[in-house]
Amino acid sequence: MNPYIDAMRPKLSDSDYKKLCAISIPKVHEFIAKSADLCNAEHIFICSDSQEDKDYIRNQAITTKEEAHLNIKGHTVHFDGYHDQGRDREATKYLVPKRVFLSKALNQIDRQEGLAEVKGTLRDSMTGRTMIARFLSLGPTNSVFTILGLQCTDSWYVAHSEDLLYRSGYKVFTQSSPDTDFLRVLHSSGKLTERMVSEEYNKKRIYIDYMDNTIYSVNTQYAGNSIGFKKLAFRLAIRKANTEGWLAEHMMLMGVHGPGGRKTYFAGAFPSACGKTSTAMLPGETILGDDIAYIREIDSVARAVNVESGIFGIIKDVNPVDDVSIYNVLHEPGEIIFSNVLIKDGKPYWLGMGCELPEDGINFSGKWHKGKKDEAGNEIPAAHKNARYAVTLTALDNCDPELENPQGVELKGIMYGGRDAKAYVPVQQSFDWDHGIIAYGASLETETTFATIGEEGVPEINMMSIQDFISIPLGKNVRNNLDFGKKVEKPPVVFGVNYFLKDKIGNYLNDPKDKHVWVKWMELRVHGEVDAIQTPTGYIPEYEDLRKLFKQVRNKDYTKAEYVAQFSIRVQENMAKIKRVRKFYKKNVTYTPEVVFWVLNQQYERLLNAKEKYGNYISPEKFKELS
């Protein structure tokens, strides 16, 4: 007899009862039973990942009006509440046991206090509703990379989204031993309005209990807060990686084609809305992933997989000129969920899509018309800046064929990029692994964007683009990255990229499409096929190589004046950046490896010496003369 299954039996259909009994992991039964009891769910639906079950979830999302059909077959739209449009830092907290302290930069609450609060908020939140249990695989199944996950939710939209974003895991659960470990998520949309959006957004709670590998999320529907295996359970994977000696990273994965038909795999860490997906989706290259990567040492080689199997992408500025592949997919029949766009006559519209937008329609604020204002008097845009689309990777014609390789792909290069208007050049290569991890990764500086609730445009250090998701001491994470380089025979080459450099009057020096040239140059550098110029901050491209690449990749004449403007070393700005990074680590970070300050100080000294010889703005041609 199983007391947990017995307790659930009245809430299970005969079919769901059989599906649950097919899993022999007692902790699965316990988590589902306790979640249903806490939230007072009326029914429990066990998704076996059969087509019948997936179709049922999709139909329920429409029936409950969490989603609505659009004109193109397979397309639906979902709206989050007006105040629920991004990851909520203030509401997201780690549950920390007494006398344990995470880094000051992390949002945290006493574990017992937090559990009491979030469970109190979740109590009876599913009254009269069905709780859906989804079984998922993070990473390819039957792989050393595989991590299993179970989410219980009362949102059919959330359950539907998981079909598009993750690999089916029910079969793996049924084949697993009773002592199998897994990550857990309990989510409830909470009280809903007539528009089927979370009404009590002021009671939003997203709490991470790393002692029990469990995420609690309530009074929110925005996928970054409600789909637990996006960025929430990612925090738990980071802890697991920390214990086991591998890396869980906020990185895209892509294959870059080089001379002779070769393909070179790169990972890239960019904070949200800083170019991560657009880089992964460059035309002519292949996308393996756009968000989260697991990286392991296998036979002395760095190998990586995409944790997910779909894209939850920012749709703003996706247009037929700059984003051909994804734009075409968004206009073809197939399963896609749009969120927080503008709907007019069954067609979705978004900001920056390359055409004139309607002056009225339905959007995240309800019925919308041009000039509509919110309660605070702010004008409401046609679509939200953080509007999204969810689609499977296999729907893309440039999906990399190695997506399901259980061994992952060999990682040859890593790039770090943020929003840096003043200091770093568009692309540069580190002197070695430690220098790249510290000067480009640990020093990654960006500006807050619309992807996170709060004020936009505020400069901040976002270490390796993972700072929002860290669940271990920040200094320990830097150490883990430094140590990983010692485990592999040839560590990936580390690059820093910056698509947002501006001139003195505030104009961007990069065209959005230029990133393809920087990526092609990095591919050649990995294989030692182009030379580079040594500067105080790293190796930069030579003009002639970029001139050829601009012609090949963009059919554009690249001038020496453009090159000098983009690749001059801005000494004062770079020195100021180092000061900010050092201050951040001294003030906020515990267990910072001493090598961090040593590498930063060495870079500062190189800049100081260059300033004394050549001034504050040094042309790349000057460094070439010295090489």
Ligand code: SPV
The other form holds:
Amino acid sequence: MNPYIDAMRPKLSDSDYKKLCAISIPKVHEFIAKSADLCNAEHIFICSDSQEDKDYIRNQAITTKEEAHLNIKGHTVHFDGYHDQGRDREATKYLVPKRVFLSKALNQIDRQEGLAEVKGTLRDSMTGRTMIARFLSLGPTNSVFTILGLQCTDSWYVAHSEDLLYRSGYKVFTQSSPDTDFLRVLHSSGKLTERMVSEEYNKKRIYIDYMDNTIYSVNTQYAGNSIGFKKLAFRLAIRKANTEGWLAEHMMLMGVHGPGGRKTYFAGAFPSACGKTSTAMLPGETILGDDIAYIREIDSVARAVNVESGIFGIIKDVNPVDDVSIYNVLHEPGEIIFSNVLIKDGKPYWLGMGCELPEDGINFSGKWHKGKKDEAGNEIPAAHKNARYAVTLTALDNCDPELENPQGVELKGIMYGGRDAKAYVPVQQSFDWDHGIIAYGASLETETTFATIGEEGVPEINMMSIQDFISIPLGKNVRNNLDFGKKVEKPPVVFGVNYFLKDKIGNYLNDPKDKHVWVKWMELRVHGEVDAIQTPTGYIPEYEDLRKLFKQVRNKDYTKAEYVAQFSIRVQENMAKIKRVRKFYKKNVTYTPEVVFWVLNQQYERLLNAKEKYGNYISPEKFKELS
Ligand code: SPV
Ligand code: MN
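Coords for the form predicted in complex with this ligand, given the form predicted alone:
Following is the full complex, with the preceding chain placed first.
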């Protein structure tokens, strides 16, 4: 007799009972039973990942009005509440045991206090509702990378999204031994309005209990807060990676196609809304992942997998000129969930889609017309900037064929990029692994964007673009990255990219599509097929190589003047950047490895020497002469 299954029996249909009994992991039964009891769910639905179960979830999302059909077959729309349109940093906290203190930059609460609070908020939240249990696999199944996850939720939209974004895990759970470890998520949308959005956004809580590998999320539906396997489990994975000696990163993965049919795999870390997905989707290249990667040393080689199997992508600015393949996918029949777009006559519209938008319709504010204002008197845009689409990767014609390879792909290059208007050149290669990790990854500076709730455009350091998700001392995270380079025979080549460099009057110096040229240059550099110029901040491209690549890739005549404007070293700005980074590490970070300051100081010295000889603004031609 299993007391947990017994306790659940009245809430389970015969077939759900059987599905649950097929799993012999007692902790699974315990978690589902305790969750259903705490939230007072009326029924429990066990998703076995059969087509029938998946169809049921999809239909329930429509029946409960969490989603609505759109004109094109397979397309649906979901809305989140007006105040629930992004990841909520303030409401997201780590539960820390007494006398433990994570870095100052991390939001935390006493574990007992936090557990009491969040469980109090979850209590009875599913009265009269069904709780869905979903079993998923992070990373390909049957692989050294695999991490299993179980989510209990009362949202059919969340359960449906998980179909598109993650690999099925039910079968693996049924085949696993009783002591199998897995991550747990309990989510409830809480009280709902008649529009089926979370009403009590002031009581939103997203608490991460790393002592018990469990996440609690309540009074929110926005996927980044509610789909536990996105950024919530990611925080737990970072801890696991930290103890086991591998890396869990906020990185896209792509295959870059080089001369002679060669394919070179790159990972790229960018904060949200800084070009990560659009880089991974560059036409002619293949996308392996757009958000989270696990990286391990296997036989002395750095290998990576995509943790997810779908994309929860920003839809703003997806247009038929810049993003052909995803634009087409979004207009063809197939399973897609649009969120927080504008709907008119069964068609979705979004900002920057390259056509006129209707003047009225339904959007994240409800019934909308042009000029509508919110309570604070601000004009409500047609669609939210953080409106998104969820689609499985295999729906894309440029999905990389190695997606399910249990060994992952061999990583040859890593790029780091943020919104840096002033300092870093558009692309540069580090002198070595440590320099790249420190000067580009650990020093990544950016501006806040619409992907998190709060003010936009606030400058901040976002270490490896992972700052929001780090669950270990920040200095330890840098150390782990530095150490990883020593474990592999040939560490991936590290690059810093910056798509957001501006001129003195505030104009961007590059077209967003220029990133394709930088990517191709990096691919050639990995194979040592182009030379580069040494500068105080890294190796930069030669004009002639870029000229050729601009012609090949973009059919554009790239001028020397453009090159000089983009690749001049801005000494003052770079020195100021180093000062900010040093201050950040001194003030906020514990356990910073000494080498961080050493590398930064060296870079400062190089800049100072250059400034004394050549001034504040040094043309790449000057450095070419010197090298
Ligand atoms: C991000 O904001 O980094 C995302 C979307 O990838 S989510 O984490 O789901 O909010
Ligand atoms: Mn992300």
